[in-house]
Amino acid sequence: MRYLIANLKMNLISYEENISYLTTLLDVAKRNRRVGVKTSLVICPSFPFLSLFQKKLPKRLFLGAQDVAFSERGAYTGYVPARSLADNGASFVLIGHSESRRYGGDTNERISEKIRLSVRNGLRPVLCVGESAAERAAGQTALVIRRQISEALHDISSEEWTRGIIAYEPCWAIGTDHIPRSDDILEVSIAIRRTLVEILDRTLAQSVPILYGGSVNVERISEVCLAPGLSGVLVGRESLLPEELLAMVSALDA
């Protein structure tokens, strides 16, 4: 199974905008009945519209959340717990996205707690990892990726990570037109797999889906995903265009 995870971020902010997006998405999906057969399409709207998407999305599409709280409940104003996400239809959740690390103060320790709570509440964690431009220039990409995964999965058992996904999203590529070469992405995916083998059951580590995220579009999807042998992509700005989104699903299916 391949995966296309669409992160809408904080782009659709009104009820009208979200309804308009859903209407177009459903129309496009209706014209392609094979969407969701080989590639799982996961839509991640902002928190207030999860229940709206839950009601409107067809069964063959999945709902994801953009983040999750690091605590089950308590005095944490503004945070959304894993149980609330699950009760509003989410089955996937992005954890450790570069923007959550940058703006939300996510540390690898906090990310580990988010993973544990997500799994406990039946959500599939999508752990996002990636290096900055400075770290890449210093030749530290593999080191950074290894540290992020090792610390995030610290004390997470193989049983807890059974349905986990890793998304490699180099910080310097997000929101730009700069994409690593397929050979570079393959090198990182090998480093990710080696790290997983060190900390998880070997059989499980070999089966964990690895995705790429960072300025992906339909023209480049073969280069950044299929050529390096990855299991799919995490899409940002292109996810706002349902026609483009479904074209990428077709490319992955093919």
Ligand code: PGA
Given for the second form:
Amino acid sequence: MRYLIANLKMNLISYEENISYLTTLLDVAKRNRRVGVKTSLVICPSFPFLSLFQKKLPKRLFLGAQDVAFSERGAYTGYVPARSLADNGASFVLIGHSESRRYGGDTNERISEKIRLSVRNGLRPVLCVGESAAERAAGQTALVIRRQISEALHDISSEEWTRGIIAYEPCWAIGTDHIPRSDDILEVSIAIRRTLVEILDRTLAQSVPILYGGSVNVERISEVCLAPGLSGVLVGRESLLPEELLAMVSALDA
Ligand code: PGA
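Rather than the form predicted alone that you just supplied, could I have the structure of the form predicted together with ligand PGA?
And the full complex, kicking off with our chain again.
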């Protein structure tokens, strides 16, 4: 199975914007019924609109959340726990996105808690990892990715991680129109796989889906997917365009 995870971020802010996006998406999906047989399309709206998407999305599309609280319940003003996400239709959740690390103060320790609570509540965690431009320039990419994964999964058992997904998203490629060469993506995905093999049950580690994210669009998707071993993509800006979104799903299906 392949995956296209559409991260709408904080781009659709009003009810009108969300309903108009949904209406177009549903229309495009209806016209492309055959698209997505081999690819799960996961839409991640902002928290307040999860239940709206839950009501409107056809069964073959999936719903994801953009983040999750690091605690189960209690005095955590402003946070949204895993249970609430699941009860509002989410089946996937992004964890450790570079914007959550930067603005939300996510540490690898916190990310680990988020993974545990998500799994406990039936959500599929999508752990996002990636190096900064400075780390890349210093030749530290593999080291950084390795640390992010091993610290995030440090306390997570193979049973807990059974349905987990890793998204490699170099910070310098997000929102910039720069993407790594497919050779570079391949190199990082090998480093990810190696790290997983050291931490998890071997068979499970070999089967964990690895996605690429950062400036993916219709023109670049085939280039990105040239890197063997990839199971799909995580898309930001381009997911705001439903026609393009379905065209990318079709490219992944091929
Ligand atoms: P982008 O964002 O596709 O707009 O670069 C990707 C992401 O942040 O997940």
